[in-house]
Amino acid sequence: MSAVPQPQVSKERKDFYARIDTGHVAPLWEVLHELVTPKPKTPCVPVVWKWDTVLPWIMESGKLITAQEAERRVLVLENPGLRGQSRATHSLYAGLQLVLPGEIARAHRHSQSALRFIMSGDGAYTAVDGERVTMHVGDFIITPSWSWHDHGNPSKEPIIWMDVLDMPIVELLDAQFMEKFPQQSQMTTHTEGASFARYGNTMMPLNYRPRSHTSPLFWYPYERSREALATLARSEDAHPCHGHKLQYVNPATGGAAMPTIGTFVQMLPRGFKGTDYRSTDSTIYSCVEGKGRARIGEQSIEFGPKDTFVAPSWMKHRFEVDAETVLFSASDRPVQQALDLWREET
């Protein structure tokens, strides 16, 4: 189902087009090859973003600018098929925060739901809706939308994660809303670790009701999620594709911890080589431990801890590392999966 471009069009043609544009009208023929095509066609491009790179202008920005004057001293990964869009995929905007000692990023709350990946410092907090905890390296932190969140730094070193939000996506809707909470800080109503021994431990509060399509549990620890792969290890033999890779999931049901955000962990056994893989989710990847390649489409990534890199849709990769290594990855599958558009290829 594809027109065939046309290299020349008639006068009458022509006529024809301009008369129905002066009433906002346009023929189909001559873009269905644009819309409907025969693959995935993103603009989202294989780009890496280095550690060793971003931290000294990460730090740089941290002289150069409070939390409080930024809101959030962000700086945005923006791919490179993208620029001036503030998204490191079609669908998902990325970027790397910094929270200074002493510092506060004040309260607020947004339509979008976001996701926090801590890439390095330990002792600084989250508070969402009322309950904080304390944030370590590998940990992977829910912000769900329209929940009042703020962050804080009362440790001795700088904090450093990477937000994933579903930015385009609700831009698209024409959904986006944003309130600020009206004091810095909100106040702590719950003791620290609460939602973890309620959701954390294959149990569940006998009267629970889902408020919401996101995880009741919104602190996931990397401590639990690296024992987890390393059990599946030893256990059981890599797939060829993911090693052993498992998804983070909403307790109370089994899904996505996330509507909008699919968020999933792997490790690949030292030596490992993979073999191709594509899927229509443009995923984002953040490397935890071990360092190795990706060869994405035509391009080879090389990364280690803390890089960060893309594989756009439907472009086959594979991996091949020298150490053991653990990827923590995000992307838009579940919104693919809900609306039955979602496949992959191994």
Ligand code: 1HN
Contents of the next structure:
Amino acid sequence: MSAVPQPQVSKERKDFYARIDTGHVAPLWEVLHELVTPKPKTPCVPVVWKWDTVLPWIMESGKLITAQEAERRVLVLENPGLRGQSRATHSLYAGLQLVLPGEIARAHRHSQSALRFIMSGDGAYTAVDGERVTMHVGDFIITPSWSWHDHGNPSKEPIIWMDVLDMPIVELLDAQFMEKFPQQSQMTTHTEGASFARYGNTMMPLNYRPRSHTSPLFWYPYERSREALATLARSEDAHPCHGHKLQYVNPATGGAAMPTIGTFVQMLPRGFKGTDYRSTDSTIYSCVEGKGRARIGEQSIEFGPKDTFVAPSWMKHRFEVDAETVLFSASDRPVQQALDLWREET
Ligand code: 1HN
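If the structure you just shared is the form predicted on its own, then what does the corresponding form predicted in complex with the named molecule look like?
What follows is the whole complex; the chain from before opens it.
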């Protein structure tokens, strides 16, 4: 459908382009083939961040700067195809955040939605709109758009988690706002566990009226996800591509837990040899347990616990695991689905 790029542009056309350029006007036919492509043409590439490589750097960052000075002490996971843009995929930001014992990461809020996926440590908390939750490895925690949030670590060990934010999506839409809370920490106005009691048990309050598209449940404990996967693995055959895979949902609507970020957890049984899969949502994977290999496009990626890796949009990938493996993953799938753009191929 698109014009073939001309190796040589005639003088007449060049002159024309130069004249219209002064009026901030350009010819579509010179760029159409790059703008409208037969399939996704993402700059995002497959990549793995090995825990053993990044952990010493994270701990070193703890000696170089305090959480207070940094506001957030995070090492950004930058996709090699998107260096300098603070992106793990074209649409999502990811980073590894460290909070040392005794530290507080001060309260603020922003338009960007965030998720925390806990990688190491136990007993630190994050507070979301007046309710604290204690973080354990494998927990998935939501910080909804425009909700006050701060983190603190009263435990004796460092805590490290992966942040995933929809920053590039909000940036694309030029819809970002940010505000600092007047104090370091917000007041705790709800009992810990209150939102889980209200929304975490397939029940909800009689008078529940949604205030946003984000799940009113903001803590999805690993203990529950793990138990669900273990039971599934005993009761159904593994999907040829995904093994046993579940999506985190907003319990009040059945939709995605977050409006902009799709979140999933899957178990691949020991010895699983998956078949190729691709979808249009570039995906960030975090290995919780087990080990294996992901064949992503032409690349073979070895992964083990706490390794993070990326499968780009529309690139075939498959898994092969040596031990029972659990993978958490995040992508922009809800956005694509809301806009009728999402495609998959098994
Ligand atoms: C943020 O607010 C947090 O609250 C983490 O922990 C990472 C990256 C970019 C912008 C805001 C946090 C962030 C962030």
